[in-house]
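Here you get one chain, nothing else, as structure tokens; it is the form predicted alone.
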Amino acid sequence: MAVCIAVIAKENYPLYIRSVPTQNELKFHYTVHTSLDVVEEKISAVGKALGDQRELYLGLLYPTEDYKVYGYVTNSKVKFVIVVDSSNTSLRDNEIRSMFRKLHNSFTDVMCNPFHNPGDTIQSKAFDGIVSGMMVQTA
């Protein structure tokens, strides 16, 4: 499953970043922020081609030696980034899509909470639980 999951605001600041090996947390922050350039590139390319009809799932943003980075953008321009270990070859594209759908639904639940201020970092235990279920389990 995922080794890092991030939710990035419309203005490109992190609302939520969680990574499994906590000793590599800074590396994952860097990976997520470098992926934002690719996300912006894909959004502008798709926006010109299709107008308002846009696929939310951006697919594989870029592979690195150790990881594969996937992206998803909501209609409100909030970006989800999932980093997966490259050695995990059993993970298919439709499984990544379902992870993003589950993440988007949980994010929507957080935004619908009347006690959450949009733009603040996400501190929901329910959201954290959903993300924990998607992360690689370390034994």
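None of the values given here were measured: they were computed from a predicted structure. Residue numbers count along the first chain shown, from 1. Rigid core: the largest C-alpha set superposing within 1.5 Å between the two forms. What changes on going to the form predicted together with the partner chain:
- P14 is not among the residues whose C-alpha shifts by 2 Å or more between the two forms once the rigid core is aligned; its shift stays under 2 Å.
- The rigid-core alignment places the CA of Q23 2 Å or more apart between the two forms.
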Second form
Amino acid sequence: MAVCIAVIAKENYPLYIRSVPTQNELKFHYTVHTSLDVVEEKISAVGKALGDQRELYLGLLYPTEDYKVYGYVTNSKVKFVIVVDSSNTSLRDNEIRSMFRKLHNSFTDVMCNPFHNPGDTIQSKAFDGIVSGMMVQTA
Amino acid sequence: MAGSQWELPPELCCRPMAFVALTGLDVVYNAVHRAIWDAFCANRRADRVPISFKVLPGDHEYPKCRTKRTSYEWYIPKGILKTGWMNKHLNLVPALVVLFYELDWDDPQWKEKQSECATKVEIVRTSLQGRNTKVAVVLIQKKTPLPPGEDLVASERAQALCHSCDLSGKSLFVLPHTDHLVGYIIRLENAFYEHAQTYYYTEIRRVKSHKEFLNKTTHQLLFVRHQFKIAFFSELKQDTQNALKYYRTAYSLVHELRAHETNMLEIKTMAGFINYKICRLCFQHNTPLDAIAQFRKHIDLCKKKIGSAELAFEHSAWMSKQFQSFGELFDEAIKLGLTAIQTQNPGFYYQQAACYSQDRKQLALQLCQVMAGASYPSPDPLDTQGAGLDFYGQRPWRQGQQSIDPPDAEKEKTGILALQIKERDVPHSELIIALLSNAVAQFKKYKCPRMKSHLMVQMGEEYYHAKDYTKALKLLDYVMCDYRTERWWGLLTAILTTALRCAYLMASIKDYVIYCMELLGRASTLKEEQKSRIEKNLIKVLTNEVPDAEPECDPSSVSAARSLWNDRMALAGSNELTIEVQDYIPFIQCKAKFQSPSFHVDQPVQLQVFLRADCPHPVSFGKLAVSLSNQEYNQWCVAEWSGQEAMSLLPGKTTCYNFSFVAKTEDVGKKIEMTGIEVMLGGDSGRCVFVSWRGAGGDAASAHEALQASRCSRRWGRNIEARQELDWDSLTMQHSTMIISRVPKISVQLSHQPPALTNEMYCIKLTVQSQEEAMAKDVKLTAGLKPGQDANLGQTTHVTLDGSKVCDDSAPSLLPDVPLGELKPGEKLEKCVYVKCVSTGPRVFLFHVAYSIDTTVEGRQIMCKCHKDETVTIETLVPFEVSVKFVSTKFEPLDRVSVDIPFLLMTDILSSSPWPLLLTSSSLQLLTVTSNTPQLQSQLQEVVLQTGECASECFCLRCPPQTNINNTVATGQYLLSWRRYVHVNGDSPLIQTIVSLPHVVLEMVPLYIHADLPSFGRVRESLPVRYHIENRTALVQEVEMAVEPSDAFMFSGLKQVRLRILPSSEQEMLYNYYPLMAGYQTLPQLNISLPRCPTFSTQALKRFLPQRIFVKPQGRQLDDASIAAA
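Now show the form predicted together with the partner chain, given that the preceding structure was the form predicted alone.
Below: every chain and molecule of the assembly, starting with the one above.
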């Protein structure tokens, strides 16, 4: 399960960011922010190979000593980032993928809300609920 | 010392090279020896064999070899690896000792020299007792040696020398001291290298041979030691593949050792060394992935081996060092050509090293705090009497002990205390910053700008902890804008908070104010009470008081800062500060706009400034000023606190200030821009802070907010209209306005009859009527072709005011500034402008009427210049098409004209003008040809042509006989005078159009024939036809003539005749034809041939002759009576 989940706008500012409350929130902000370097690089690398339908899931962005950071980019260049504890070895690639898919679906629902102004931060309870379900449960 | 405790020993990090000692060389006083030594060691390039040379005296004492152990049975090793071992084999124990000795083969004192040499060899041998080190002798000779086998003395003496020195023939070398020294040296050292290889090979064998004596219970340490030694010797032997293999075995053995608290450091140290060697070799073998995998394995294995809890910082220091040295190895490999990628570059290792250094600092802080009161123990438990440690990674106070429990608990305690006290003095921040800056350099290289910023923030924070606030601020300030432009408010707020602390502790007023402003602003994620505290502090600074300390500051620094602040406050002057806030997100937002993008000069210019405060408490300010591009207007755009009503901004409320001024008439056509807006905070009593915006306000975040607002309003447009309050985000800025001239109150009307015809004087009537209430003075007209069209139009258009005659090409295409005098209110003025267009096509004409008038705006008298423009597009058409053709007298088209034979010129004028055309006259100007009619008169006088009508003329012409027969000749011109037909005042000038007549091809005919015959015949009535045959040549022509019979005619006359015609004379033939049938009848064929001139055909003559005639039916005599009867 994730320790931090973030949604980043096309212009690279955060639309939503949530981390487990037990740890330093700021550190996760920095982790997510620095992971954008790799995301940007991956997107631009794909941009050069024309024609192919881009895979939305970017896989493991970069490993740190303590965390693994995974990325996902929608076709409208909105980025999802999931940070997982390095010690959590039970999590497979497939599970990460399905987490991203769930996140994307819920994000699409948020965007479909006619009262939501795209580009504003996400303040949806439904989205919050989905994210909570994917986070590490802290008793 | 404490910092360098973790450094890897240099002998571990260097590349091991075979060690060869050179003796018997006097490099100080002997030039020849010096040259030899230089050739060995100077400028060693990579292609030379890897040997490290050293010059040693002949009687040098080499390290003593300890007596070889015959049995390991009772031996208990004291540690893994002795600290001196690597150095010993790199620099002290040579693989080969070379004795240099000056001796020529023909030396007169050969015997003596031979025995002296043998003695020297013996001395060296004694000193190397017990070692396998080889000895070699090099004879330095003055003479070039003869090729081997030729010098019998030499080979004999060499053998003798070998024998006396107990050397094999392979160990004796000759070095002739001649020109090719370097070449000889290279050959020598290659031979030395082989000897060294053999030496290290035997050393490896020797170490390997120990293995059978070892047992697994007591000699575990030796297993590691021996593998390490074999690997190291392999490296010295340059056998890196095997070296890597042995290091890997050593590595796995080191982890098999029984680890406990007392030997943890030793195990980790050795594991670190061996890991370093493995990674180094992997990079050297260009298998970086193996290196990375090994390093990861190493880290995973060692991460949890913390060892003594009281010395946990040591583990962090060690971990940090592991990462750092791997990063350095990686970096080194990149410099040698390895390519790294964004997600796998040395930066990550430096970063992790920094991270462990930070941990170390934290741990040191926790663990060493306890010992705050304790003094450094005496005697020093870390003191090793200057000898250093025996084994790597052991504690100085219990060296060589391998039992699980420390033998002396008290000693252990003082030892730990000493280490902790030492750790306290380590400049942790310096170490961290150095590592971070290494990482920054790497991430910069591998396109990770955000990672770089993050590390710079960490560096800044570290500088803050190290109390170097200036550097901290510099770094934080540098990266702040990256976070601001990327809109990561949480991170920005965190950085700003640290920056504010720095600014407070430095008592830097300007920085303090800036950071306060931004932390109070809307981008700050601080809680309300925090903001409230900061705002109070900001107000204190404005009123020249010392602000309260920031929370979480070091208490000792706070008191220092307080006194600094007091000094600042006491200092008089420099109480004014200007802060450019455009690139920040300050707590006061400002947006300004001109009410309209343009103002007429006779209207007051209006502008609005909106201010809004985002801070928790109201702010009052002293002054609001707008600067404009023309500074003369600035005086009208100032709002100042006048004493009674304080200007203050309520949190979250928008306040609007209106300004207006009258623009100067000189500024008509110019743009007025807002160049800046200033709000003065504070007042005369305290400190003045001018918050200034460039242009029309806005800050680093407002562009995005406006975009979001526009997205929103696009959807909810109706809501916006319904909303009472101003929506701040959807307020748009209008930073400039145009001053435009006053609206003219005159009417300009044009009357004309389009389209225009080519070349005519086209009349456009202009009617100007004033609707002004005052006198319009200095009225001027500019008329003509509107500038900016096709350049050719300028040359084919002519404008004039004189319509009485056709203007010439000198007339301009635009008539500028024609003075029209003055216009009283209501007065009307008319003017005709004539335009001549030489080419067809549309043209845009401009009629610009300018005048000046006095007017008053808000009580100020100004003279305004007004103008009214009218444009009209006029199409120009060709009025008529003239077509000209030559025909024969029989109206047959002529392709060539015969000399001295009449022909006809036909002209057709087809009107294509929509207006009726009056053709007044036409005439011919002939060249070459002449008119056949004496008085040539125009047949087109005063003819009016309607659209699509055609007028034709016909002229009979003849080419005079004297004409030279060129192929083609010009025939002249056709002149037409015409104008547009107008019923009323048709006095427009006539236009003469010239049409060039086509060229004709002339030809001579030798014979000309023409017939005289009536215009018609009547059935059964005689029809006399007279043929005239002319000889046009200078020769007598014989002519055969025959008339063919015809069904339609009977005839009398010569049916076939042969006759002669003299030059330039004419023969006449008369025939009486008698028509038999009515209607158009073909005349009997007249066949003429010239027997003398067979080329001449009858066909050529036939065209001169009439072919047919109309025959009327026979008249009836009775007819008259019947008509009468009817």
